[in-house]
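Listed next as C-alpha cells is one chain, alone, in the form predicted alone.
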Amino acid sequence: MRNEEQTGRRDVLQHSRLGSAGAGLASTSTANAVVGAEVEEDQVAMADGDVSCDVDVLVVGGGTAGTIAAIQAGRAGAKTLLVERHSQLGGTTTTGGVAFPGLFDAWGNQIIAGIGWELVRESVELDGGTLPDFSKVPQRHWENQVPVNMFLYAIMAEEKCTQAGVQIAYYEFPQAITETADGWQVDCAGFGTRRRVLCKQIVDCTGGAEVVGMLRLPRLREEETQPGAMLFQIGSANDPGRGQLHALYVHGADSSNSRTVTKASMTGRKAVLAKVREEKQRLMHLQSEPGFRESYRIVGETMITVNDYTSGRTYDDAICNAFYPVDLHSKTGVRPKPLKPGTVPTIPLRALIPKDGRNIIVAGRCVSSDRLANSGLRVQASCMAMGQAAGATASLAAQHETTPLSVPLAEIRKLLREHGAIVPGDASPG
C-alpha cells in the first residue's frame, strides 16, 4: 500500500470562442429532427465559454454516490451544482453497466432506503420490472440484487436532480482549487467552457477522491488494483433491467487518470473482440468503459477496518448502514466471504471526512477504509447511502457556515430521516 498525494497541477486549457462556424451550426436542421426538446437560453448565451457560479454545495462526480448527494443537498434547500466529466449520471450503474445495484437488505430487513432506493424502485416500477422480497433471506447474496434498466435509470436520475433544483454541468472537471474565506474557488473546464465556481462545501464523489488529491490531502492506494469488468452481450440482444450482461476481467484496471482509463478501456475492448471472434457470434451490446472496483481511498478522521466491518461495529457517529460480503477480486477470481448472520456494518461520519480537511466531505468507494473492508463497502447501495449522508451534512454545514465535522450529529440524522433514509438503529420501513 502506498500513500500518495496528487499535485493538483493541471494543463492550462486554451480558451476559444464559438465563431462563424458555430453560427452556421445553429441553423442546421435534419429531416428527422425531433421537436420538443429545447436548450435553455442561459446556456445558449454562454458562447464565450466563461461561466461563473456561486453555490452552497459543489458535488464533483455524478456517479452512484454523487447523484444521490446532489439530490439530497438540493432537496434540503442548498443551492447545488453537480459536475460530471461524462455525458450522463449513474456511474457504475450506467456508464459501467453494473445495472444490478445492491444490497439494500440484510437478514430479512431493508437496511438502506432513502433517495437511492427511491430512484432504483421507481426505475424498476416504470420499466415494469420486479422488486425482490426483502423479508426473505436469500441463499446467496446476489439473489437480492435489483436489476434496473440502465438507460432509464440515467434519465430518471437527471430528472430528479432537476426537480431538486440541482444544476448539472456535464463534460467538466476541476482544474484548480483555492481556499477562500467562505469556502472554495473551484476552476473547472470542459471543451469550450471555463467555469469558476464559488462554493461553501465540496462533496467529492469522484470514486478515487480526486478532489482530495488535488488538495494534497493523503490518500491510500494499492500497488496492484482489483481487476475491472468489461460488460458486453454477444449472441442475443441485451434486455435491460431483466438480466446481467456478460463480463470479462480487465486486469490492472486503474481509474486514477485519463491515461490509465484509456489503457483499461482499450484492453477490455480488445478482449471482447477476441471473444466475439472465438465464439463466432454477433456483438449485441458493449459498455463504453470498464466498471472499476478500486483506486484511491482517503485517510479520514477514522478508518473502517475489516474487523470493524465484519463484526458489525456500530460507531457513535454512524450515519448509514452497509451490507455485502468481503468481496476482493484477483487474477484467480473471487470468493466472497459472507458476513455472519445478523451482522450489519455501519459507516461513521468521520470516515467520510478527510483528515485535516475543512469544508470537504467524500462519499462512495473512496471512503476511509482498509482494502478488505473497502471490498464490501464499495457496492452501490452502500455508496448511495453514503452519498445521501454526505449531501445532508454538506447542506447543513453550508447553512450553519461551519465545517462538516462540526454539524451536530442529531441534525444530520434528523434530516436523513426526513428524506427517507434509514439511520443505524432505526427499524426497517417495512
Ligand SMILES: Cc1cc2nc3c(=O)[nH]c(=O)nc-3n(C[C@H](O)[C@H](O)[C@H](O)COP(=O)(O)OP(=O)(O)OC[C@H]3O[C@@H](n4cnc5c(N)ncnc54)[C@H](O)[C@@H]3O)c2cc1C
Second form
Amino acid sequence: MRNEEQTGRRDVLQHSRLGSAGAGLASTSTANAVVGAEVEEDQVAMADGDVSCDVDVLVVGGGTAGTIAAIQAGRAGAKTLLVERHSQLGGTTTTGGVAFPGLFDAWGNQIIAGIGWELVRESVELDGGTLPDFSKVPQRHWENQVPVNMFLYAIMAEEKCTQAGVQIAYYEFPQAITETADGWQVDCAGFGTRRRVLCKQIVDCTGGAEVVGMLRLPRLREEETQPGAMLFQIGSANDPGRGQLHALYVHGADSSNSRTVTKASMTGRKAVLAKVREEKQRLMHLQSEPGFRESYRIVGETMITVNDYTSGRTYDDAICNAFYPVDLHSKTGVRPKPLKPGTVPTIPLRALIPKDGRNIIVAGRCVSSDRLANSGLRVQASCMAMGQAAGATASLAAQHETTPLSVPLAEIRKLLREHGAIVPGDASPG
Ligand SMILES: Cc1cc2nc3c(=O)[nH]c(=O)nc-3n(C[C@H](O)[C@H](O)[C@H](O)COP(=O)(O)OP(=O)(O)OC[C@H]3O[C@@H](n4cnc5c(N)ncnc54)[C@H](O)[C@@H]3O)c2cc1C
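Write the structure block of the form predicted together with the named molecule for the protein whose form predicted alone appears above.
Now the complete complex, all chains and molecules, led by this one.
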C-alpha cells in the first residue's frame, strides 16, 4: 500500500476534493504553492500552509498506544499518518512523565511483547539500564515496571516511526471529520497549517477517544474522574531512567479539551510552587503538563466488566493480554486490589471498536470497559499491546477495503505474531 503510485491520487485530490468549499481549504496549483515553502514528499501543497494527504491509516494521538499503532500500521505496509497535538511522541509515558511502563509480565511469564516491548527494551539497553527478570514473580506488582529514560524513549519512538515510513504531524489535531465513500476526510489544524487528510481507517489513540466524540458516537465518563498527577522533582537532579519523579495529585484533572488541560496544568504547577516554598528546596524538574488517569471511554461492540477482568476471561476475539491490579485512585489515595494468582485478563477486539462505528478503531485507556476494569486495563504495557492490535487491524481493513470488525481474526493474529506480539494463549517468548 505504501508503494502505491501516488500521482494519480494527487491529481484527483487537487481537482475534485479541494474544490469543495466545506472546510475552507483553498486550492491552488502545486507549482504556486511550493514557492517559498518546504513541502514533504508525501503531501500536496496548496495555499499558505494548506496541505493535503491521502493515506490508508490515520492515527490520531501519538501517545503510549498511538505510537505503537502507527509503527505497526507502517510496518504492515499501510501508508500511515500520525497526528499528535504535542511536540513529541509518548504521551503520558513522556509528556506526562510516567516513565515506568508496566506490566509486560504475569506470574513468571512475559505476556506482552511486540513493538511496545521492543521500544522499551531498546531504550533501556541504549541507556545502560537494567531490565526486570520476568521469570521471577515480584513481591509487589510495581517492581516489574520498567523505568525508561523518557527523553530517549521519545526520540527512539520517532526513529521507529520514520523507519516504518510513518509520516508524523506534530502540533496538529482534527477539527472536522466527514465520512466519504471509502473512509474519511479529516481536516486538521496546526499553527500555520491546515491539513486535509483522506484516509480509509482512523485509529483514535487520544486517551479520551476524542475522535469518537467528534463523530458523536457514544462515550462514557464518570462525574468525578480519578485525580491526575503533576510530576516534578525538588532537591536533587532527576536521573532519567533510574529514579522516579515526585508526584502531586491534581484533583479534577480532565484531559477533555484545551480549557480543562489549561486548568489542570495551572493547578498542578501552583501545587508544585507551594511545595518548593514549603520545602525550601530547588525545583530541578517539572513536566510540561500533568498526567491524566481518566476521562472518556468508548462504548464498544462489547464492554469489559470488572468480573471479566478479574476472572481472566478469555474472549473468543481476544487480541492481547493485560495485567495489573484493579487500581482506582480517589481523593484519599489508592489501594490496589491484586489479581488472583494465575489470572491473566485478555482484551477482545470488539472492546476497541466503537459501537455503530465504521472504519474506526481505538486503543489505549479509552478501551470499552467499566470503571473498575478500566483502572487495571489503562496501564502502559496493555495500552501498547492494544495499540499494536489496533494498528494491525486498521492496516488489514484498509488493505481489504473493509471495516475493522470484518477483518478475519486469524489474519489479525497472524500479522501480530509476525511482528512479535503475544496473542492470548500463545507461549511467552521465554
Ligand atoms: C499519574 C499517573 C500514574 C500512572 N502510573 C502508571 C504506572 O505506574 N504504570 C503504568 O503502566 N501506567 C501508569 N499510568 C497509566 C498510563 O500511563 C496511561 O493510562 C497510559 O499511558 C495512557 O495511554 P494512552 O495511549 O491511552 O494515552 P496517552 O499516552 O495519554 O496518549 C494520548 C496522546 O494523544 C494526544 N492527543 C490527545 N488529543 C489529541 C488530539 N485531539 N489530536 C492530536 N493528538 C491528541 C496527546 O497529546 C497524547 O500524546 C499512570 C497514569 C497517570 C496519569
